[in-house]
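First comes one chain, alone, set out as structure tokens in the form predicted alone.
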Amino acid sequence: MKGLRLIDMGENRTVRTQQGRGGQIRNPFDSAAFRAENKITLDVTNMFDAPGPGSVSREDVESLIPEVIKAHQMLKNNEGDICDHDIPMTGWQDLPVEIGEAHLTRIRSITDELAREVDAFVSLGIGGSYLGIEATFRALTHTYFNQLTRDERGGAPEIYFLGQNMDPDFFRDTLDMLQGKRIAINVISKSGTTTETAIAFRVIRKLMEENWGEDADRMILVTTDRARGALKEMAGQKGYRTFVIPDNIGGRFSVLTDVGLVGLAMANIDIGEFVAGFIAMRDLTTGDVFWENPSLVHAAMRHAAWCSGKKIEVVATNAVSLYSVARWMEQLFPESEGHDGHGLWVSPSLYSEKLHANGQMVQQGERNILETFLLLKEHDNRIQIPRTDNNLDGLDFIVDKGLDMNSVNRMVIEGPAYAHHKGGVPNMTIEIPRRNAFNLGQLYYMMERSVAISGYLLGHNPFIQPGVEAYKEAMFALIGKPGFEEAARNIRGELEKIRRIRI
């Protein structure tokens, strides 16, 4: 029996964009009219009166526009509680129109000298240092990208993601897709002591040497504070070539800084049109205009749905691709609201397969979700559905009307925006036009500057997360490190007292 042909599939769309940016093909994002057809929409029709107890009114938004007004002016002028160690975390709000074109040179010269010494690049870090790379990548590329050729991929090596989990079979599993196989990593991390990240590092960069001797230096990035730090002193002893994680940005708030460009430029995506969607974002959300800045209108309305009982947030997508883009916002928001018993919960989702999974919660369960809509209007290709002899399915009636997989696709957000208002959900949807790194970088920036409207809101700092230490202490002190041997016995002490109760 022969292979699989796919027959009157035409070429994945994808595929093509991946080469295209390989052979230096751009988007015009500089024009106009490619302008136009890129802006990302928020739709709150479904925000308002939806039924039962929780509604949110069109009044509840209006009345905390003097508040929410006054917090963006704030934002603005670096005022407010807004210090991490006396260092004011706003870096992000101009770093769009900061980042020279000389900087950029310099990232893509280094990428691309790498990527063509190497056949796959591994990015290291956890949080903030991985998951706006990760959500990126996966949103401007092909779903089974390491398993395309050199050529399909855009003359770009295989991505892989370690250092952003403590499990041992996944990291063996990740080896061994690098057995065999010529690679280069970025460490990123701002002290070069995360546990997760610094082990991964220990571990790859000891194979790396074992493998390559002094030749495995060339093939190191590090990205770290600019003067101090484990790594960077590592990287003065070594000679890694280095990138710099800002002092007054955080590392949710980072992608567009070298933790983020690097990685990108090394899969070939376009920093530039990505900073130019920032950009873009930037110059239409500095504005006071309330109903004309989508950032503002976002946190209104999600500040709003918490104060009205609402307590999770179900970031629901039609697009496998922007699913991690919803796990990017499902630590930007909860890391920054989860002071002193605040904020929503973000729950990730992809649509249709959670509403055969949770639909039924959120169509008829406990009253306190708010949901939000990541919605991909455009997808790369399109996909005919045939018709059958015997019509057993009952589905012809979908080719009669002449629609494709995408217009059921699209349903499958319309369709549950509708009903689940009607189950007493408020629901809003952000509309993405179409897979691109401008489109990406738009939503990020508006994002960012919600959240931070949100901290004004909540009343607390939304640039710190005193709350993850707690954990680190926790682990610090039971795996015996170092000046933390107060801590270990205060802990196991109160382990001893309590009686286990095993099944």
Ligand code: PA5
The other form holds:
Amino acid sequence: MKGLRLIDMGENRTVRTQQGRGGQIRNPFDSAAFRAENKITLDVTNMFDAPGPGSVSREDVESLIPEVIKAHQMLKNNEGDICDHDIPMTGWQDLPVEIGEAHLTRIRSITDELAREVDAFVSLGIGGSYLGIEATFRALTHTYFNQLTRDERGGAPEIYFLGQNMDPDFFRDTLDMLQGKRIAINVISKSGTTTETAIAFRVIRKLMEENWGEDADRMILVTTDRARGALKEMAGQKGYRTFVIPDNIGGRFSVLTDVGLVGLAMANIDIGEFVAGFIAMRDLTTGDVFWENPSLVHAAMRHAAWCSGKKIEVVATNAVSLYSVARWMEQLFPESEGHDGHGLWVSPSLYSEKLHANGQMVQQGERNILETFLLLKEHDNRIQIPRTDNNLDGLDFIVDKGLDMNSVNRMVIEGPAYAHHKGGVPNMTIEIPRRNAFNLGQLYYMMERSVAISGYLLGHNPFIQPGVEAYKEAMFALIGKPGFEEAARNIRGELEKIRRIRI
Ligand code: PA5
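I've shown you the form predicted alone. Could you give me the structure of the form predicted in complex with the named molecule?
Let's see the whole complex now, leading with the same chain.
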């Protein structure tokens, strides 16, 4: 039997776009026509008057407007509870207009040089030093990027991520994929001391040095604090090329810093277009008219829902490519809002898949759910649904109506939006016209501003995460890290007293 041929399928447009990017074909993101066609919108129609407990009314939201506008002004003036170690952590607000072309050119020249030399690029990092890069990479590239030919990837190397967990099987499997390949890495850690990233770096650096000696140093990029930290010091000693995470930008707000830009440039994603998307949304969301400012409206809707008893925000998308963007939101919101017993839990979801898993709970379970849809309007590819001889599955009507898989996949959001609202789940839809860097930039900036406003509304600083330290202390104590002896004694003492219940 011969191998499968994709008869009448045409070319894969995601591949064509990747190849175009490799050939320096850029989207005309400065043109008015492109901007008009690529504008993220927020539809909040279904937020109001869902039946049952925890319903949100338009009046609930209107009554929040003065408080939201006050928060908006404070944010613009860098006022309020926004500091980490005395530094106001709002540098992301103006970052889009502060990044100069010279900076992007430096990044591109280093990544272009490395990309020519290597077969694979590994990004090491966790949390804010990982999720935004992965989300953007997955949103804008072929699902099986690393299995494509180099030409189909537009000349980019294979891209991998490590340091986001401590699973040795995952680590080893990834190393197997790197076996025999020339590699470059970017180690990303603002603090320079994050255990997961540091352990991953140790293992991979040893392998690189054993293979290539001092030549390995040229293949190691470091993205960290401008002046401090273990990574910065090591980079100085070894002469690694460094990129900077600004003092006034925290991890989960850092996708537009070198944290995101270096890896994205390595994957041939147009970082200039990405910046332009951020600028477009910054222009829109610095405006003072509530109903014209999507960040303010988004923040008010979520806050009203939380005040009405909603505790879980299902962020569901109809695009596999955007699922990682929902995962980025899973960090941005809970890590910023989860203080003092407050905050909405964000649950990333892929529809249809999850409609056949937890969809029952969304429709008829406890009414503590808010839903936000990331609706991708135009997928890269269209798939026609064929007619059959017998119409046994009863689906010929789709063909008769001239519909294709794309039309059905849109209803995978529009159907639940209607049904879940009727079932008591207020929901809103963020419409993303196409998979491109301009749209992703808009989306990220809109969300960053929204969560900052949410911090003011909840009454605490959204730019710190003291709770994350608790797990680190327990983990360090349990593995016997020097300096954690007392914590270790306390934890072990407590654990010994507990009568374990094991069945
Ligand atoms: O948002 C945050 O600040 C965190 O998620 C950090 O990005 C994460 O803990 C990684 O920290 P670091 O970059 O210091 O290694």
